Amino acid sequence: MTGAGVEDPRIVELRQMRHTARQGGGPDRIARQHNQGKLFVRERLELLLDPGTFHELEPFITHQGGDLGLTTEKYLGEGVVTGYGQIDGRTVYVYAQDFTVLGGTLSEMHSRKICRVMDLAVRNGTPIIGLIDSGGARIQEGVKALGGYAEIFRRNAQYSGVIPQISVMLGPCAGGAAYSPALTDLIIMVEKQSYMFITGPAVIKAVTGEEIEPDALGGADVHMSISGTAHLSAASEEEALQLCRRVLGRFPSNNVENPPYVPPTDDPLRMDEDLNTLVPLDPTIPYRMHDVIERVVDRGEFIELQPRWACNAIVGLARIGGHSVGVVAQEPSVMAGVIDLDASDKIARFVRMCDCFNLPLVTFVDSPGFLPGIDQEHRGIIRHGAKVLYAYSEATVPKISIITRKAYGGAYVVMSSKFLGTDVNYAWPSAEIAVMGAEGAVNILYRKQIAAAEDPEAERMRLIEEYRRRFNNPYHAASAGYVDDIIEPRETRPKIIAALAALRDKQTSGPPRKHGNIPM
């Protein structure tokens, strides 16, 4: 029995407890982590988190049972932290791997905990982060641990497009736990620290005999322009922390409200004499669309995604007068904008992904087409583009497109145009809107008069130059309603600013169904 002034020794305990849990697996694991170059999971978190905000959950479960042919010793947490915090002051809910607690290898209760806070982010309309770094499925609780793995990718695929899904990949994630990841709406990853694989180094050498690092199998760097698995790379843990709290400030909290609107700092009128001058004159002659890009939207503001996969396609997060909005865009001075096979991959999912939040688009359009040959057949650029056909297709959120320069044939139809539901349609002077440029044309249309003429190569040039000034410019595909206005490059801003304020309150629906049936 305690008297006055003597602490109850239960919460001396308590805190003894808490402190025990806090440690993870212990002083000397911490400081190996720290060897490493790795940061505590709770240094983690810290740096992810507005200040004293994080509050934890679960965090004295312990893996049950005891035949796991575990150590006796029971680590207080089960390797993963879990709970919720804000960042610039919403609410997120978050889970931590600890690798220094038996590797954060997963078991059911590490399982268990992750699915708590997963149903809890979705109950609360919430964004869940997950901080990835495990050595995998933890080998001692067979089974259990391999249904804990898929009570996560369940919850992934059905929390899909109703909360954002963040993982940042801090360590290794192998196996099927690379699953998980893949299902989430962007990834995240440390430069020479964090992998992902399937089938590990141990396997392919046991099958093959080959040797192979984890960074060249699975690292950044190949899920950045091999694979196109992950959105954003970072040179270290800070960085990429830092990098989540601002990719999130894109998003709203859940499916059903809207992207957050920040004042902006850039004059929402002003116009950048640049762009009118952007465009050369010769259509054979490349530029970059990074730089319409940059010019259009607020300074600063954009955030590419998937930058060195795919670079023939641009796609990325930014702010255009304050709004939030995802931009999508060929790059004509990269396989001169054409379509292939990882461009239709990369545009379709990211224009889904903003339809899933409420995120406007705008589309800057410069592609003579999809890439042509038997390879790209063969692999199914049918099927490949029309994952673009369908995603533009099924967007309600707000669209506008912009074309710059080439919008020919199924490239100008599959990339926001008028009649696939896009509210607004700009075009430059320099747009050239036809089924094909002006030389496949002639060679087409006037194949026996070029032959018959005294100059053949004259001649051609010539019908060039005029089925051109008939046809590839935007006054024809104006004059027929294909775009709503021909701007100065100029104006883009601005125009694409008022646009955005008009169809604000934009409401659409389609006939019911349970989902559609998109070409994978």
Given for the second form:
Amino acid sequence: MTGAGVEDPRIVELRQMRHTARQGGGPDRIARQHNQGKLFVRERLELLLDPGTFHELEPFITHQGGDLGLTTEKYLGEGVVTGYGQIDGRTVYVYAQDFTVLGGTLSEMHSRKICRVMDLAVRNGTPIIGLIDSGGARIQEGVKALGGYAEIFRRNAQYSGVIPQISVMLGPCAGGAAYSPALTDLIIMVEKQSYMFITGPAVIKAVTGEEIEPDALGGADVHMSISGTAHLSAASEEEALQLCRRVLGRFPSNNVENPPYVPPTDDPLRMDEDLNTLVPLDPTIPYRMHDVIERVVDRGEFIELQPRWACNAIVGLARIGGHSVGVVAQEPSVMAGVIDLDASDKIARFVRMCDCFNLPLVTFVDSPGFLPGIDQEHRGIIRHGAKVLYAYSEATVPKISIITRKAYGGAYVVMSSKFLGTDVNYAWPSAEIAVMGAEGAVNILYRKQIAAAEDPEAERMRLIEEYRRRFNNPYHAASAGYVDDIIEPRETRPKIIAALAALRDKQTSGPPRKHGNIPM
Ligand code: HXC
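Taking the form predicted on its own as the starting point, write out the structure of the form predicted in complex with ligand HXC.
Let's see the whole complex now, leading with the same chain.
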């Protein structure tokens, strides 16, 4: 009340302005959004953040006129809600595009709002989360919108490895706009609701006449199983936002912090007896590496990233003894766990992400090597495989590896081998460490001897058996110091926990440089 007992009209005006700003494109547009099965931007923020923690910034910004002599209606907030809040009590900065305002399209001022929270996030060492729902560059803004995207991309790149950047796709992400999520650490999509493409269906139709459904062009299924661009997907927005909260709980707020420690409710000394019988005696019979991982990590909780793409490789986040770690492995039940182009990319990028954010790496190895053949060679398996070598060699976080069965040739070397700087290397008694499998080796080494034998096939089988006896075990490698110890499979969990404790204060330094030149 003013002195006269009348409410101050300036405060009344502020309330009205705030109310208008919170309505985005207005009730009709919000109803349209709901009718499409989508949540309104403010409902999304409530689900993402701890209750009552969101504080908005710059809600009164409006566009300053387009670049093409065209203009659009002015909406308070410019189609993006920005600010800060908390997830599990830790500060995060967030921007959330509002599709009800001009299709959530990006203008100069819309971009400025996003850049401001990105700058604040990096200055304060906190994660930045983008909730994406946008028709891309606002056509009326012309080059100003394109410049606005460039400002965001530059920050995505410069802040990469400094603070975690997470993109949650909740609607369209069209045109070059898709490059901002692509530059972030993790992309979470909603099935049948979010789309990501460089060239949309309308443009494709105009150019080629071909009609393509958005979902078939760049929906969650496509990016989870074919392109490998998305890391996680969920059936609903609510689930996607919960997933974002859960994933963030595994990351530190920035590159100089350690990931959050959660006192384990799973016994650190727990031994899983089933592990001792998991690997079949016959090396040609596969088993599931997922079973190994789930038996070793705390309470079997494993957040697998990219679970439907390059499934011969496994990457994901877990806690072991309460500490957040990155897990890398081969899945011997898919393509025998060979390393191909996509598996190389998947592993290399994940290793680098873990290294940025101080997540120790635990690697389980069972691979017969790189996938041979003209297709892989021509498409650059050398270039792609080199990324894995580079990533493991460069990573300075604690590195622990466990060879469960095959570690042949290139697979032995690239998968966190001792001489790439891995701190603790274990092998199970089932480990087979050799330049190649027995059949291939015998055919090369004893070709003449087999041909000259009375019964060549029997001689071949005898030599294979002999080779297996000599090399298909870990003792040969252990005797030369290539593995640190041979452990019973059931001991794996306590051994990893002890190694993580012993490596907690690891310090390394390399020669000074601007940055390396990873084979891309
Ligand atoms: C201006 C746009 C717009 C755009 C959508 N709108 N996209 N306005 N510029 N890029 C407007 C629509 O005109 C509409 O306004 C409102 O947003 C909602 O869009 P609808 O089409 O009604 O919604 P829907 O049917 O759900 O379809 C959503 C859509 C479609 C799939 C995103 O709008 C679409 O295809 N838009 C174009 C996407 C695209 O090609 N963008 C690339 C831009 S180039 P009204 O007032 O009628 O409701 C780019 C380059 C970036 O992004 C470069 C960076 C390197």
